[in-house]
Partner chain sequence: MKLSALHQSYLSRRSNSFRGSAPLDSSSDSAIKSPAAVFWLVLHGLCCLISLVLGYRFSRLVFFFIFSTSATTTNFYTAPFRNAATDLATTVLSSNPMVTNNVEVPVANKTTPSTNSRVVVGRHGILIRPWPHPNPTEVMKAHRLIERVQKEQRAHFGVKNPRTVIAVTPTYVRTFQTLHLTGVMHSLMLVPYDLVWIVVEAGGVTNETASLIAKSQLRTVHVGIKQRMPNSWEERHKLEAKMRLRALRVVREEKLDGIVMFADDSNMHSMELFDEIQNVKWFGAVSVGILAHSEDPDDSSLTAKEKEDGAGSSPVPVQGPACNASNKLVGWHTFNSLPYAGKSATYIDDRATVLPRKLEWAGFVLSSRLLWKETEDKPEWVNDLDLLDKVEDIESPLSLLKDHSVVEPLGSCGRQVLIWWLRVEARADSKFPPRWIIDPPLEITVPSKHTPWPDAPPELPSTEKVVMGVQEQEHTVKHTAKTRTPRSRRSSRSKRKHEAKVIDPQISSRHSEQN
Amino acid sequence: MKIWRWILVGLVCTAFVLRIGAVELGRRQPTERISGSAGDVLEDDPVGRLKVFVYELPSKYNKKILQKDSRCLTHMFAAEIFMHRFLLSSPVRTLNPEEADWFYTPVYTTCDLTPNGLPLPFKSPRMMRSAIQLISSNWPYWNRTEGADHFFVVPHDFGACFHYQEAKAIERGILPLLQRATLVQTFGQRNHVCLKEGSITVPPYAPPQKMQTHLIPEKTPRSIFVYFRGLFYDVGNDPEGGYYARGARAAVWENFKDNPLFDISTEHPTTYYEDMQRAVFCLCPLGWAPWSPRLVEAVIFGCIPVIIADDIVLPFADAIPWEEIGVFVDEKDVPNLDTILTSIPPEVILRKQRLLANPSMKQAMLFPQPAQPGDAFHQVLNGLARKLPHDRSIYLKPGEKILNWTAGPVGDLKPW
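The form predicted alone - chain by itself:
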């Protein structure tokens, strides 16, 4: 009886693909410009709208760390390194701090890696505190606002909470010395202690050149309905199960591991990028944090992202119409994922693909070397420019202090 059930499901899948094929679903879709203000924002040029002063720190805060481990250039947290490099040669950079709108402190807090290449966040708070102590002692600009006109790139799992497990990140909270600064971070979740108001949520780093080399011919049909590669359980860090990904990934596996509509596995094949270009939908579920590089990869390869992460705040949400290009599924509704996706009309799928084919959409998700107009670097600057002019209230009165330099866990207060 079970085999006949899956034969029926297979026939439904074939009929669905043929129905879409009847309206010419494939990789070669015409592009569609994003309508309204979002499209205008995406194409903004930040040059001439702001000036940024880059602090020159001792190399132990950035370059020497990178020299010890070049893997930091390729992992998904590398935006902090490339943002620094970009700003050094950007036309928005000013060498005169008196005319600066924003101040940037280049600290590579994610470049302390395990043998497996995962960043250890435990030294990050002390490193960041040390850098802030340095700039507040050597320059007068931090002390004028206690960081309210400064921005920091903090691409950890939970941003400036500096921990990869949510419960511990929440317990820690955002580093107290960063409470007034603008944080540029990959983590974004509404009503969460690790996302402060005014933060700029950015995409994680995905290697542009590597993805470019894996592009397949435009006319290749999308013969995979749903695609995912990654962990469903994290036995090492969550042996009892249920905590990792809030159980959403486990639900995907348990409900759809035998479903022919779903091409899902823990194996990461050499054809991973090519497979995404053959898929209609790419699952982007939360893991330890709500974000992952799959979101970037899906957009680049024109695979409709299926976002499974309740209350997620997505990158550059004022410029990218995520509701129009993606599909949002509540974590509790994962068992109904097959019904949800097969119920989407072909014309809706086609429009999402046309929007995803827009080059400006793809460009905004990347940190290319060298930088290109409209890329993620420029979207960050656009976000900073839209916060100008600063309100006069950010400037402190003589002798006024707001931040508590002794707040936070005892371990964070030790010298770095």
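Next, give the form predicted in complex with the partner chain, keeping in mind that what was shown is the form predicted alone.
We keep it simple here and write out only the one chain, dropping partners and molecules.
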């Protein structure tokens, strides 16, 4: 009897030791699984969970605009074009609108570019309005719900407020006709007029091939502590400072320009991507709008993003636990940025790097052509699928009208 007891004790001890060994081995892995507030949903497959009907709009809303200026395919707002292309050939697309859960309107509102390549949003409200008028008169599905089961991609600076300047965008507010629709946009800021509840935030478009070609071996040691390249003062539009980025970028410069740990400057080096891969932290401060492609680049290159933008809503916030991956610094705490960053315990830093190394994390930030499983297109569809089934109340009774078709600035009512 005694011997059995000893054997049992011995077995328990070995099991304990093995378990510890397993835990340590697990920690030796370079990646870690990601699960956000909606659960472990990054790798969900949307096929079979929803059906999307794509409206056939005349080509003046999409193809002709693209033909006029093909730069729309490479700038940071290209997500709207690639989303359209993805949906056209995706298995979730259905040609029968009766069985569709969601309706997509392919209108490229962010493709009216200046010679410098920046989109002018002045005609976008009219264009969107014209498109909605078209779909509401040619198909009955808009009027059925007044757009509650429709989604639109509006990747511009302040989303569906259609203006690049924040004060004006807030003044305009979201286009009245889009009040009930789901908006897929890059802009996200809590308690802001231009972020509707139920919107899906997506990352800005960053060219995947270009980033792939600049990868360096993973064993290159990370020797830069903090890295940033970009403007601190926008001398053209805000010479005195204090208005651009709410003064946060200028504060970074003034406080840390001679700090050897901070590799920050306004230069445009050709080794920008390679340098990011050699840095531990990459600053992602707000500019004129809170979001920036730097976040995408930091995630792809494994550099921990330091987000300096109060109340920002990051892409796919319900699927990706950004608090665990990035470092959030309030704008008022910028002068203490070095203290904040150096007081992060090493285990936390290593964990963040492990989360960033997760390939599904990197994939979720990209819009590759052709689409791959787990990429940003699929995350959008997952987000849409999570909103299903539609509440019965979105279906309007016949004759009921909620939207005000004449609301908004007078200029928006002109036909496009």
